[in-house]
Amino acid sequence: MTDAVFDVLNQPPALEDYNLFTTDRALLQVAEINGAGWAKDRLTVYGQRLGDAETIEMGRLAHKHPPQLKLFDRFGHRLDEVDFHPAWHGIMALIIGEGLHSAPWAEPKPGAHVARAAAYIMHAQIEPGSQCPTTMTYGSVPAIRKDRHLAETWLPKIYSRQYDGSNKPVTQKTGALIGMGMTEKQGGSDVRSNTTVAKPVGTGGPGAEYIINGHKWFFSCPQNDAHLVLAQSPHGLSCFFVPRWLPDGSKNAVQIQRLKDKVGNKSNASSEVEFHNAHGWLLGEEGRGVPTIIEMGTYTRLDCALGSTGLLRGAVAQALHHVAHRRAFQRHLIDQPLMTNVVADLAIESEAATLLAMRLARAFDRAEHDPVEAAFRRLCTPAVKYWICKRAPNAVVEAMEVHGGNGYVDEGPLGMLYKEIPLNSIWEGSGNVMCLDVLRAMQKNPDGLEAYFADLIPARGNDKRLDAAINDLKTEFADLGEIEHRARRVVEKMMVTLQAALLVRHSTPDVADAFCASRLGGDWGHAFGTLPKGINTRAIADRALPV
């Protein structure tokens, strides 16, 4: 026997030291479009670094190597830390370097949020679990900020790049991250059921002190120096910020009772927490804590839509990378016409879901001074959220299928990709939730449908099926009846047909022809991989190609 028939052939390359932002010709081309020119150079600089196999191999230690949680010392004394792998702290320090957690606060201007969500997209292809304490001290800030003493306190930590994983006082650190807690056992989404306590030391009132009692069942982050946290005061539920340390240096009464053993997102801790006469301050007026925090989550959701974006691009690069370099029956996987349809089709979901997700970036940026914008961002940031959450983990599934047997080994990474991307779904409001709050904005606010409407009138007249989406979305919202019955279905059309439109005006013709022909023409199948006759599948493929 030889030892030819031992050697390694015809398996592709590892996907690394390429460029995320250069090679995602979508991504590069919206985020200008979408006011974020100017970042060009530090996001190709930064599509670079997440590229680098160093990095890439970073990430894949962090996400093998979950944190540890160290509740006592030798001695018994009470330490509830989270101990981490070095390949987390490293990651770290690259996105709180990049600004991804606060930069659009720290240094405004405009397309800050669009260049930001150029980065987030691009950060979650390579180690997404990084992206949960930076995406609620990003969130944190419009809250923080109405508190002059928490803002003068925190805001030049929270705006430092410098990453600091030390368990010390703020006071004493170059950085501070923030988390969130709002969950528990008997609520889940309904917060306003939480039994959590709080009981003013005082006269309580906005910034005043309170003692807090009771638990949270998903309490994110638990290293972060400080977390906003719902509970009930004599005036109903308010949001209360609460340090890790208190000011006088002592630890406070946050005790940590178990790490989550997720699916998936294994590099970021989540845990179960109690509060035994913890102490925190009050955040905005007593009774009005839901909407005090959900504009924190208007943000985490915004980061929810963007992470799936990249999670999706990322399963679709290697997919196709592999279908490039990969031969059976003696040609390469993309030149056979029904692979070339699989990955052209995923193609499209991608790149679709990108032009969404930084179109609403875009509102973020312009919401505080253009009320069109403002009611835009309202309504569509439950429903952007929703729509790409929900497709994005077929599509993962359809890469790693691409790359048969291989891709459902986890020493690959689509075994992270797989795990990770069902999370964005759940976390900040699950799909019932996001279409009834796309309902309630619709019923609150009725400038916001008229706002989606006139997105979507500079596409009017380029393709006859987007202009019967359309009008046919006009009928759905005339008859009202069991609107809550048909909640999915009606966010669902309007999300299509935004990203038709959206398509149509800032893709190439081969894109924009074959969204619509399958996702509103109707002639598509149930899977991907059943796109028409008369599409140009190969010149989509190619367009989307990490090369």
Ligand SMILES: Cc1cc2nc3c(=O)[nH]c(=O)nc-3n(C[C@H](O)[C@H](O)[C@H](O)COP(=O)(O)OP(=O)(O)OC[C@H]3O[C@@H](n4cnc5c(N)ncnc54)[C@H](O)[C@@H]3O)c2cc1C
The other form holds:
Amino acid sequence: MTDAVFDVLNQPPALEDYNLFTTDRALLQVAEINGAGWAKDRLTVYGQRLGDAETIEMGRLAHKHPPQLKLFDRFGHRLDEVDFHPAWHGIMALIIGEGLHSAPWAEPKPGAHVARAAAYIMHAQIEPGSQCPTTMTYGSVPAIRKDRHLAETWLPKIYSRQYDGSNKPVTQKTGALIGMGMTEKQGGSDVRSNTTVAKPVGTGGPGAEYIINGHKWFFSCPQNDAHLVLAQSPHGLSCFFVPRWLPDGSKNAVQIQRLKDKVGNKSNASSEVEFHNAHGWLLGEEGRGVPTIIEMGTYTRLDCALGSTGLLRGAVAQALHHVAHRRAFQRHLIDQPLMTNVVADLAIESEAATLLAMRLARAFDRAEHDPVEAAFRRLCTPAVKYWICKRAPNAVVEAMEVHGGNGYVDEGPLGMLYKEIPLNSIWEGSGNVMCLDVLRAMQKNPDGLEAYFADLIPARGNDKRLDAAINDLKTEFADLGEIEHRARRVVEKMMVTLQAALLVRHSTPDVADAFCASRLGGDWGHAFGTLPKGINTRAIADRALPV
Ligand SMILES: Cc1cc2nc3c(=O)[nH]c(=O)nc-3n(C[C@H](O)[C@H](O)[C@H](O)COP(=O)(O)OP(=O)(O)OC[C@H]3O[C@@H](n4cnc5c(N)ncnc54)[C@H](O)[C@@H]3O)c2cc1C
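Can you return the structure of this protein in the form predicted in complex with this ligand rather than the form predicted on its own?
And the full complex, kicking off with our chain again.
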């Protein structure tokens, strides 16, 4: 008797042992356009490493086995440790080894933030949890650099590419990672409501030691070697550097209460903590805690946009791979016009996010020396974070549906992407807070809008739908009545128009035409897969295929 009835038929092969960089034509191109052409070889190696079956399995295991809290040893001594699966440490060694936590600071050069951004987008597709400690460390450097004493001890460890997950004083470690603690029970967006208090040990002032009491309701990566923490000091809300271990070799009194049971982001540890006479050192001036930590937030917001771009690309790559292999009704799904429309529409969304996120990364490279780029960065960081993080979840859900039932089974990669994707929209400033920040930036610095419009000008005259959108935007700003009420709509229009301009300048005519026709031309439905007729959907899908 033949066993043919038990043969596994028509199940696509796993998408593995592929190169995340060379198969992502949009990313490859924009890395070069934005000044990171020199990093191509390194990105190619990293893209291959991430796509290896072994790395993908490591990412899966890290998510399957979330960290466990180890509060006490068996004799009752406090440990405040987090136990991770070995796969987590493997992934951390990979991302830190690649320098995503510090390379642009440790080895500054033109295009360094863009090169890092490209690697970050790729890493998100395989294991996004490890990006939390990586991002917070990257964002902490500008603040730490300002304190000479801290910088001397800590920066060499932060710049190190040797991941060290041990729980020891920083002087005994090969590398160090940093976190941030702002959010309390009574308020996260409104950090001025923080109740945690800090009292100076002596006379106080920048670099001085304070004693901290209070709590943080969200405190990710409690295993990191230090956190930047907001607390109320005698002159107002201030930012403190709070190490895990004190200079005398004893443990700092940062007590973990519990780990959060999160919807996704499973591999990463997020905790609630209390400070019981913990020691912290003032970073910046007393009462200037928000500006000090907001500088960190600027970098972490960039990473939210990059992370969601990566998660989106990951889901779209999986969807395209699936439809290229799966058959239904005697034909491959990719050849069925309605499915081609769906995956092409997703591919456009992914490419538009990639161009937008990488354009923002370029502003991070140039802001220090170029006031126009600095103004662009200030205005567009919250806008880009808002828009990419807002669009990506819808697209990931659609990419899941493309897989049929397999998409909803957690053994595959879609479950992880689906559970991770809402997060970037929430932390580091939720949607409304981002849109209100765009308004604040506009009011404080009118150069921001000029810098934004300057980016649209080179695309003018190539597509009448884009030209009309640019004119429409100008009228949007002519009347600032009820601007807070309209903030989401205004930011949305700004970002879609910028995405269209970037695609017109840098993508293929097929992609640019499809984006302008659907997102600007008004001929688009409310779901993905509603591109109007006349669009070359097959060419768009082929361009995005991860081969
Ligand atoms: C997994 C995870 C990890 C985290 N890790 C950390 C961490 O390490 N450190 C840390 O400090 N925080 C962390 N956070 C907290 C996160 O940054 C906050 O949850 C976020 O900033 C929102 O604050 P909140 O939860 O207090 O919500 P709220 O501030 O209460 O906001 C609720 C809603 O109201 C909206 N809103 C607020 N103000 C306005 C307004 N003026 N107008 C209109 N709408 C408004 C917001 O957009 C949001 O949608 C983490 C969160 C998560 C989910």
